[in-house]
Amino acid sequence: MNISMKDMQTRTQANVLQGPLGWGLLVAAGVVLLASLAFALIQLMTSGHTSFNTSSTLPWGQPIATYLYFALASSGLGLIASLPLVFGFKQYYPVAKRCIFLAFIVLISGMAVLALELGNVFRMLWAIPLNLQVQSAMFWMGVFYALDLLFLLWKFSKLQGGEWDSKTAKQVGIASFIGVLLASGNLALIFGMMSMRPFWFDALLPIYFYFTGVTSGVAALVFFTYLAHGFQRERMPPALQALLTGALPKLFAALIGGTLLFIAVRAITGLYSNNPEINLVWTGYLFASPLYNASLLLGLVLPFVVMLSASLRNRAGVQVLVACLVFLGLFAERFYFVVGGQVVPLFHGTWQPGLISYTPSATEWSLTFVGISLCFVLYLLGEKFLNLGDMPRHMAEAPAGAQANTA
């Protein structure tokens, strides 16, 4: 259906974060950001990488897991935004603008953590692009994520200007969709092509990253959408209420179930593998860890069981709780994925007794808090000044009963 010029206009959607609550949360998030950043910088300038609990035998710790979580959540949010803008699922219009903005700031936050983990931030800016190591997947990770950021910004500017269905907006949306697939797929290959790390070596890892990335993206979207409306669905416009009681919770439930299925398949094949560098990681590290088992049960299994009930999954409080649990569960999954691939000593294999032990240091935790608090600061500023709850005017002004037909 062609959209008229009237439909391309936008309407301001007020929410609680544009008032005193937003300023209060912004100050709190800003204090956490400044404190964690100051601690991290002091540690890096005085002790350098020795303030990390990583080593030459286990070089990638929690900051890399944090970056991985943020980068894939950003990709997931970008793919959700493509549902209305590329594939025509118009019931997702009420969250499209917030999705794109979240994808942008989550990726920026993840890149900030990665830059601080590398140590010399400014050297990264010229050494990686100018050395042109085109045979390295990490070189292409930089290229694709730079394009991803560019297309996200371009796509957001189109929606900010009220172009929801213009030809240019669709073309930018398609380019952004392809950019997201290339960026997160290439990130998966950085792990999946490492045959010397058998726990990561998997040709289907890009599919796993796409799927789990969308799951974490939906968790972030649900939480931040409710936060913007004071965790009260009654304050939301009818189109958004219809989405949160119709298509979105069903999609969320299916994604959590699919994520569990992927993890189960990886675990079963790992346990049956005759390669001890895969089998031992599952039996001696992952399933031997009470924290990993708790994150799996409370962060994914319990949310999936709850979301199977139609009456429960449509409740606002349940959706927020499930979003928080999935956020924590998938963060733990990224941590154990990154560390699990390195606990068997490289070149020594299982011939060397014992697994490499690793616990994040205070500096590494501070980098994680830098990423989280930076994300909150940018999001709160976006809610205040960029009208993230915007949607096409014909949808914003439709009566409440009309929204049910699109959910």
Given for the second form:
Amino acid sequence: MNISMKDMQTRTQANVLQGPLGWGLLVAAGVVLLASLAFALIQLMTSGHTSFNTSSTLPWGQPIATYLYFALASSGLGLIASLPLVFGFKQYYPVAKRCIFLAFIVLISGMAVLALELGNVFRMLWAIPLNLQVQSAMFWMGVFYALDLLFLLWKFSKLQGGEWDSKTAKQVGIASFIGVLLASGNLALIFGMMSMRPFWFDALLPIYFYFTGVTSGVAALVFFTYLAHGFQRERMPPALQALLTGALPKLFAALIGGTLLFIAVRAITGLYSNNPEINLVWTGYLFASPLYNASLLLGLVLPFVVMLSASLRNRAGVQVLVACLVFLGLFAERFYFVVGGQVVPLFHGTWQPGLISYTPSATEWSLTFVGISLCFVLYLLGEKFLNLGDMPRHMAEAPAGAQANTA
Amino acid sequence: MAKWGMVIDLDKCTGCQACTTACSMENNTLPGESWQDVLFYHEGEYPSAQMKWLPRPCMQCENPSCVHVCPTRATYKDPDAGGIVFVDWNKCIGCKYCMIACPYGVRFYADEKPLIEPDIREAYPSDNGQLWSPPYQNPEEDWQRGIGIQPPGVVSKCTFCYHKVKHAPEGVVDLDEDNPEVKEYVPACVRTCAPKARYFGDLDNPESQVNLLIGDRHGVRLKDHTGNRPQVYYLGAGASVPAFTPADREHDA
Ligand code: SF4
Ligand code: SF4
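Next up, the form predicted in complex with its partner chain. The previous block was the form predicted alone.
After this comes the whole thing, all chains and molecules, with the earlier chain placed first.
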């Protein structure tokens, strides 16, 4: 009892977000959240969706890409949490609780953005369950992500109660793992089953989404873990330090590499295809856009190259920088993926001689900021009140040297 | 019950857009949000270039992908209404997935930036839950079938003028505007077509004019590879959608 009290105290001091810095950040994030939410709501109430730059020819814009980004990052975080809780990779225990919490709030934030994008939000609450349209992938998206949320909450409550290894904790962990796979795989099929949208039509899209989802999840995890410790690794408990200089950076490097590989094969088959709805998207939209090229090079290629070097990838500053770059790089990937599926005019030869152009409006950007700031607010509250850095006691108490051995 | 189908003869169609205009007036659609439009294409280069045009209503597909994807069953195919695909404006949540899934681009989310300025919604602001309220409105309204002026946040589309068609006497095979008995029940675009390029009738009856035309003149359905199996057929040369080539690429294509 004594030991664990002392233990709690050391961790409390170690986590800077539990102190005044946390309050400061919380206020700042809260202000951004209120401002962006107020702007979005005023726009939606006064001019409705005319304040979006989407159209009947390109109906899904940045808010959908934002939702996609958040939902997949959440799934990625959920999958990482399964490493220790389901598959027994013990060195990941120090981040398990933070992972689950992040997965939960990132998903909530994504759903909030999606809700603000819909034409009739509240109608959804009865229209989807009452009509049970089981043919619709979007119906299943609702079911699976709702289950996912439930399992995340359940799993979190187990860890909160200190149950790391109990039988029920394991079972909930496994259920949650399956839930995550179903949810994000199904989200991929929402796009991947659209034979009329050839840029998306791809049976392997679920695999692509799992992979990139985990990559963005690790980016978020690395960033938020460092943030919690004032970007100083010395303040972290030894077990966490061991993870951040051991297994995690290697995994991160491999994930970025795999993501690049996926993009490369999609690009190569896309460029080779004669179908203008695929190849024009690559040549005329993606590779023609300096922003896309920059996000690919700076957001994924550069981080991959940097992470290949063992000495560089273990540096705290490099990890944080790479996490931020990958965050932006993958956000751009999601955006160009969602918009890219729609830029070739579907059936409008009429007076539509070029690709459909789309740039998000101020309202659409404000929704993205709602998502990001909501995430920060919830996260900071979590760090304050829920002891996210918790880990099984035997790990927390082991000296640094012993950690290196288990890693 | 009949299975309503439309035949459009491209050898007769002059691309005059009378159908487009008639549809907008009949259904009070916003300017530019044309449930029925005529799309223009050109192929080849001078002096052998070809101008093509294609009138395009909702195809009321037999196997409609818009229905399969809709999470709320707001979009549904009604066999009791001749297989017409409707949008229930009381159920639509505005997720726009149906617009993504429709291969023919015939669905409209009219709550968007005005396609034609000035924004007529500002001239006739809504006073009763509709997106806009023009002084003349078709008295027919049925939100469960997406008939009338749409409210904000939902998707709308061509209904084959079901508010007219539904009054046709039971058992009628051809809704032909030349037949005084039924001409009031003929969809607006068919009724108004000056060169009589459009036909409307029962696809389930082998004797119907639409079926005879489809058989005799090799009626085709567009984008058949998607499996949507439209209930709208095209006759004549050029009944296809050319592959998209952007204007500035035509030379290297
Ligand atoms: S044309 Fe499009 S909107 Fe009409 S029934 Fe077919 S898929 Fe649905
Ligand atoms: S926008 Fe409406 S009709 Fe279309 S899929 Fe969504 S709920 Fe169904």
